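Read the single chain below, which is given as C-alpha cells and is the form predicted alone.
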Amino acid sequence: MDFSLFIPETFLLLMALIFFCQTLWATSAKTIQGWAIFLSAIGVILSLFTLNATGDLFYKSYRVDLFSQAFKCLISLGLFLVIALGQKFKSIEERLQPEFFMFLCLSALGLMLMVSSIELVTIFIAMELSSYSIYVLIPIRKQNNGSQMEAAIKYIIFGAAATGVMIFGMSYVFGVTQSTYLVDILKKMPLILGQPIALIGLLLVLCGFFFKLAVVPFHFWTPDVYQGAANETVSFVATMPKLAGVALLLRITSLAGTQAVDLIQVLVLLSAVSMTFGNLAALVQKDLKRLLAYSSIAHAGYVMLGVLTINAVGFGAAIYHIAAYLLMNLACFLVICSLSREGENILVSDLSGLYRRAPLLAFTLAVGAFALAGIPPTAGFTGKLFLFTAALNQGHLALVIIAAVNTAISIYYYLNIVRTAYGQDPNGLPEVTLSFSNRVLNYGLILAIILMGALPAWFIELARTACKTIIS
C-alpha cells in the first residue's frame, strides 16, 4: 500500500494523538492553542502538497483523486481557520481544550476519509467517526444554561434517524445492483433506475448527506445546534461537515445520471423549498447564530441547483460556491467570536456602531454579509451566478426565478445586520480590541472572499476537472 496516498489522513491521527496526550498532563491553554494553530497550518501544506495524488487503497474501496484531495484540502484549510479564529475560545473551559481539539481532528479526519469513500459501508463508517465526534463537541461549553445540552441532544437524535434512514436506503441499493462499491452501482443503476425500489434506495442514501447540508425537512436541529453550542464548535459544524456532505452528494447523485428524471424532480423539489423556508424564517431572527443558521438551510437549497444537474459545470459550481460558503460564513463566525467577550451569544442589536468600536471588525462583517447576499465583486455573488447559470442551461428556468427572489428577500436580512453594525450608535457598548493576529486574519479573510469572486477561473476550473474524475 502507497501510504503517501494517505498523509492529510495520517497526520490527523497523529494531531488528534497529540491532543490525547495532552489531556494526560496539565499544560497551559495558550500553549495547547498554540500548538493546534501550528500543526493545522502543516495540516493545510500536506494536503496541498498530495492535491494531485492519485490511487486506491484498502481494497478499492478508498480512492484517492482530484475530486477527493480538492476536497481535504478545503477541510484542512477550514480547520485551520476554525482553530485561529477561535483565538482564546473563551466559550471552552481550559481544561478541556486538549479533548475539544482532540474531537476537532478526529471529526476533520472522519470527514477526510468520507470525501475518498467509494463504498457504502466504507462511507457509513467514516460518516459515524465524524458525526460522534461532533456529538462530544456539542455540549463543551463553558456556559452551564443546559442550552448545550439540549442542542446535543437534539443533534444526536436526528443524526441517528438520518444514518438509520442511510443504512436503510444502502439495503436497497445493495439488494438491486448486489454490491456495495460506487463502480459496481455505477455500471448497473441506469439499467434499473426505472424501478422504484432503486429511485427509492438512492433518495434515502442522500438523506444522509441531506443532514449534513441541514435541506429541508432533515433541517430541524440546525437552529437550536447554532444556538446552544459554543461558538468555536458551531463555526465547525456549520461549514465543515457540509464539505463532506456535497461531496458524498455529487458522488452518490452522479451515479444516477440525468436520466433519472424522477430523482432531478425530487431535488428540485428539495432545493425550491429549502431556499424559500430558510430566507423567510431568517427574516425574523434576532441571535446572529440563528440568523446565521436559517441562511444555511437557504443556501443548502441554492448549493443544491448545481447537484441537480448532474453534469461537470453544475457539480464544479457547487463546490465553488460550499467553498465560497465556507470563507465567508467563517468570516461572521470570526465577528461573533472577537465580540463575545465569555463566549455568550451575539445578539444582532449587539453590532450596533461596530464601526467606531472596531473598524476592521464590521468591515469583514460587511463583507462577510455581501458575501452571503450575493453582492459584486464578492465570492458569494460569483457562486450563485455559475450556480444559476448551470441550472438554466438544464432547462430549469422557474427554480432558477424562485432562488433570484430568495436572494432578493436575504439582502433584507444581511443588509440590516451591516445597517445596524455601520448605521447606528454604539449605544455605551464597549470598544473591541484585536490582536495582531485577529487582525492578520480579518485581513486574510477578506481578500480572500474578493479575490475569490473578481478572479474566479483557476477555482472554478479546477473545480470543473476535479468533477470530470466521478461523472462517466
Given for the second form:
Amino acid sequence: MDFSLFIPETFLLLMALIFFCQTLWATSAKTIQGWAIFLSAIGVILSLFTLNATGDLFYKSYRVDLFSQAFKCLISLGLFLVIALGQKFKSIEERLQPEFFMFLCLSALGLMLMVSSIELVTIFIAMELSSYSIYVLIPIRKQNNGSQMEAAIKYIIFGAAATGVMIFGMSYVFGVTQSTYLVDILKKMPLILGQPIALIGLLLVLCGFFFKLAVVPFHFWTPDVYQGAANETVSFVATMPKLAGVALLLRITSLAGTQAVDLIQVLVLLSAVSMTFGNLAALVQKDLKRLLAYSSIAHAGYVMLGVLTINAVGFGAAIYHIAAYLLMNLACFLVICSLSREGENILVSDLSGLYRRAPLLAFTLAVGAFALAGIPPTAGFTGKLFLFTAALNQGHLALVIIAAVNTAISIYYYLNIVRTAYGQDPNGLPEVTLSFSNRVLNYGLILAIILMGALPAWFIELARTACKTIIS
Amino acid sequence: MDFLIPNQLSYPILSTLIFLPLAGALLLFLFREEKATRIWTLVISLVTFLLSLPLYFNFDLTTYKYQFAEHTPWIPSFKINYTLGVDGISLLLVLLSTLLTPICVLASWKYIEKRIKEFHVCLLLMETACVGVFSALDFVLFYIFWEAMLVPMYLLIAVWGGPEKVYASIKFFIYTMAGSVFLMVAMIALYLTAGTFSIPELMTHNYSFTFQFWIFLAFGIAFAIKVPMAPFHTWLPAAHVQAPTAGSVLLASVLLKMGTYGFVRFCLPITPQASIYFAPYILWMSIISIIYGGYVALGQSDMKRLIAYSSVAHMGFVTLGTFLFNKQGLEGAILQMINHGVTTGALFLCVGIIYERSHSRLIADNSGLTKIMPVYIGFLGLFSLSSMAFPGTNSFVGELLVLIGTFMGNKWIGALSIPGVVLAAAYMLRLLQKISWGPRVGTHHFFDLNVREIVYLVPLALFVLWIGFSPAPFLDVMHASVDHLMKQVQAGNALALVK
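Alternative state: the form predicted in complex with the partner chain, after the form predicted alone:
What follows is the entire complex, opening with the chain shown before.
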C-alpha cells in the first residue's frame, strides 16, 4: 500500500487524536482554537500537495484520483474556514471544546473517506463516520433552550431513516449486479437500468445523499438543525457534508450512464421542487440561520441542474457551484458568528445598521448575499451560468426557466438582508469590533468569492478534468 | 475576427475606461477626509473622460467594424472571451457615460452629506459598469456588466435616497433582475445554438424563426423593463423620485439607454425576422408609452416625477425609431438616446439644484424664481425647450428624424405619435411657466447658481445647442454602422423568404 496516498486522511486522524489528548487536561478556549487553526491550515497544505496523487487502496475499494483529491482539498479548506471563523467558539462550553474539535475532525475525516470510496459498504461506513460525529456535535450548545435537542433528534431520526433507505437501496443494487464495487456496477447498470428494481435501487441509494444535500423531500431536518445547533456547528453542517454529498451524488449518478431517462426525470422533478420550495419558504424567514437553511435547499436544487446532465460539463459545473457555495455560505456564517455575542441566533432584524456598526462585516454579508443570489461578478453568478448552460445543453429548457424565475424570487430575501444591513439605522444595537484575524478572514473570503467568479477558468478546467475520471 | 479592428492607440483605451474608475474606487478606501474623497473621484472621472476623447477623434467613420478592439481568451472551456470594441452605435454612449460621471460628482458636492466615500465608490463602479456594457462584445461580459450595474445603483437609491427609498430600490432591483434572468437564459440558448458568446459572431448565424421568436421574447422582456416601456415602467417613477440627484441622472441618462441599446445591438441583428414580426407590437407599445407618459407627466406636481414620466415618453420615441427598420428612424433613435441622456440628465440636475435650496421638489413650493435666479431659469429654459424638441435644440433633430422615419413607415403610427410632441410641449411649458413666473410662495432662501453649478451645466447646454445646430458630427459617426445593421436585418429577412 502506498501510504502517501492516504496523507490528508491520516493527518485528520492525527488531528482528532491530538484533540482527544487535549480533552484530558484543561486548556483555554483561545489556545485550543489557535491549535485548531494551525493544524487545519497544515491540513489544507497537505491536501494540496496530494492533489495529483492517483492510485487504489484497501483492496480497490478506495480510489485516490483528481476527483477525490479536489474534493479533499475543498473539505480541508472548509474545515480550516469553519474553525477560523468561530469567535472563540462562544456558544460551546469551554470544557467541551476539545471534544468539539475532535468530532469536527472525525466528521471531516468521514467526508474525506466518502469522496474516495468506490465500494458501497465503504461508502456507507464513511458516511456513518461523518454522520455520527455530527449527531454528537449538534446538541453541544451552551444556551440551553431545548431547541438544540430537538434539532439533534430530528437530525438523528431523519439521518437514520435516510441511511436505512440507502442501505435498502444498496441491497437492491447488489442484488441485480452481484457486486458492491462501483467499477463492476458501472459495467452492468446501464444494461439493466430498464428494470424497475435497478432504477429503484439506484434511487434509494441516492436518497442518502439527497439527505446530506437537503434536497426536497429530504429537507425537513434543515431549518430546525440550522436554528437549533450552535452557529459554529451549523457553519460546518451547512457546507461540508454538502461537498461530500455532491461528490457521491456525481459518482452514483454517473453509474446510470446518459441513457437513464427515468432517473433523469426524477432528478429534474427533485431539482425543480427543491429550488421552488426553498426559495418560497425563505421569503418569510426572520431567523438568519433558518433563512440560510431554506436558501441551501434552493441551492441543492440548482446543483442538481448539473448532476442531472450526467456529463463532464454538468458535473464540473456542479462541483464549481458547490465550491462557490462553500465560500459564500461561510461568508454569511462568518457574519453570524462575529455578530453573535454569546452564541445566540441572529435575526434578520439584528443586522440593522450593520453598516455603521461594522462596515467590513456588512460588506462581507453583502458580497455573500449577492453571490448566493447569483449577481456578477461573484462566484455565485458564474456557477449559475455554468449550471444553466450545462442543463440547457441537455435540453432541459423548462427546468432552466424555472431556475431563472427562482433566481428572481430569491433576490428578494437576499436583498432584504443587504437592505437591513445598509439601509436601516442601528437602533441602538452595539458596535462590533473585529479582531485582526477576523478582518483577514473577511478580506480573504470577499476576495475569494470575487476572484473565483471573475477568473473561473482554472477551477472549471480542474473540475472538468476531475469529472472525466469518474465518467467512463 | 475580421469584424474587429485592433486598438491602434498607445494604451488599451476601452479597458482603461472600464478599469480606471474601478481602481479609483478601490483606492478611495484609503482616503479619510471628505474633501479629498470628492476631489479624488472628480480627478479620476475627469481623467477617464479625457482618456475617452481619443475614441471620438480616432474613430474611423468609413467602417461599420468594431474599433479599438481588445480580445483575450477568458474562460476557454465555455468559449467566453474578454472582447471589447465600439462601433458607431455604442461610441457616443460610451462618451456620454464618461461625460456624465464627473458632472454627477460635481452635482453631489454639497448634496451628499453622509457616507461620502461609499457614495463615490458607487458612482465610480457605475461608470465601470456602464462603459463595460456599451463596449462589451462578448455576451457573458455584457451580461456581467449589465447585472453588476444593479448593485451600485441599488445602493445609490437605498442608502442616499428619499423617504420611500426602500420600496423604490427593492422594486427597481427585483424588476430589472427578473427581466435579466430571461436575458441570461436567451444568452445560453444562443450559445448552445451558435456555439459562441461573441456578439458579432452571433449576428452572422442563421436561426430558425421559432427560435428567434422565443429569443426575442426573452430579450424583449429584459430590455422593455430597462427602457422602460409602458406597461413595464412602474419601477421608474419610484426609483427616480427617491434617488439622489446623481442617481437620477445616471439612471435616466445611462441606464435607460441600456435597454434601447439592447434592442439595437441584439434584437435587430440577431433576431431580424422576429424583430419584424414583433415590430407592430413594439410600435404600439411605444405609442402608448409616448402618449401615456406625456399625459401622466401633465398631471404631476412633483418636478422629479414629471421628468420621470417624461422619460417614459421620450424613450418611447427611441423604441419607435428603432423598430421602423429605416435609416432615418434608427439614426434618430440612436441620436435620441444621446439627446435624452443630455437633456433629461440636465433637467434632473436642475431639479437637484432647487431641491438643495428649498428641500422640496413640488412645483408649487418653488415657483416664481425668475427674479431671484435668472441664470438658473436660463438653463432650465434651454433644457425645457430641448425636452419639448424645440428647433435649434438637440431633441428636435432626433425627434424629427424619428418622425420622418415613422411617416415613411406607417402614416397612422406617425399620426398617433404627434400628440406626444404636443403633450411634451404642454407639460414642459407648464413646468417652466410655474417655476419662472408662478406666484412666489414660501420663505425658502433661494440664491442663484454658483460657479460649481454653472460649470457642470454648461457642457450639457453646449451639447444641447451643438447637436441642435450641427448634428452632422454626431450622425456621421453612426452612418456606417446603421447601414450595416439595416443590411443585416434585410439579409436575415431575405433569408427567411428564400426558406
